[in-house]
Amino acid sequence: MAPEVLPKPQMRGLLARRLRFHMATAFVLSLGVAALYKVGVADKRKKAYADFYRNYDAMKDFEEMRKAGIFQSVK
């Protein structure tokens, strides 16, 4: 029985193989994440900011302060 030969291993070009596959990996993981935050985070939040400024009246809403007492030069 002969040994079996073992191959040899790849060495040169390792490192620019492996980081080529790295950062297209990563790049297409920060696009996933990016386009994920956009949907689930910044269009709630923008939705929540028009809804909430809809409806949403200044002059009531400083009237009602001044009616508290906050401001200290309006009275």
The other form holds:
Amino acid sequence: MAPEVLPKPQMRGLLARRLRFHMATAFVLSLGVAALYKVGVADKRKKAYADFYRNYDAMKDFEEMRKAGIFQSVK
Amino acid sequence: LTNTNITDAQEMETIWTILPAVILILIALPSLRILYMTDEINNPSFTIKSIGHQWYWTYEYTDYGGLIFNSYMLPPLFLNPGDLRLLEVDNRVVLPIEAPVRMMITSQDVLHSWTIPTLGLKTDAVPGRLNQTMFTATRPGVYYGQCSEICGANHSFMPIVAELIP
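Can you switch from the form predicted alone and show the form predicted in complex with the partner chain instead?
Next comes the full complex, and the chain you just saw is listed first.
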């Protein structure tokens, strides 16, 4: 029976190959996470503030608080 | 340590020294710019001095006349139902909303710190030094804070109460 001849494995440049793969993956992943954070956290928070203040009436809020009697300087 | 397989990766060494340094500089420059921007004081409408003592605050409204008063904590026996223990004061500092307010903060004796967490304010009151902070409040109401620098026996009993009204 002829002995099986396996293909010669890669002998050199293993670290370089690993570094290339992992550096590229880390770069893409970090950009992706940053983009997700911007959309899912930062922009969402800014929108929540903008939505709150769009129709916010400080005077109405103040009048309600004044009638509730929480202020000392205005009754 | 002289095997040629483990010496002389000069290009890689250079890259992974210079590149992180460049990245850090690119992060630092805008960051420093923003840091100095947080210290800018842009046309305040109103300036109030806050002076820390052991163990009360003095507020001076000197823009339009000379109103000066002390703000002592209300002892628990003097509280009304619904008042907050260790947080209420006899004279609250009254401030306007929707106007840039500049607070000048110092101390008469030891270190104190003038704080109102819900307004994002904390500034140390240092004797012999005048610190300033600025804020523009958007919502009216009553805001509470407590002295944030250990200043003696009654450090926990010198709160700050700000009434923000239009």
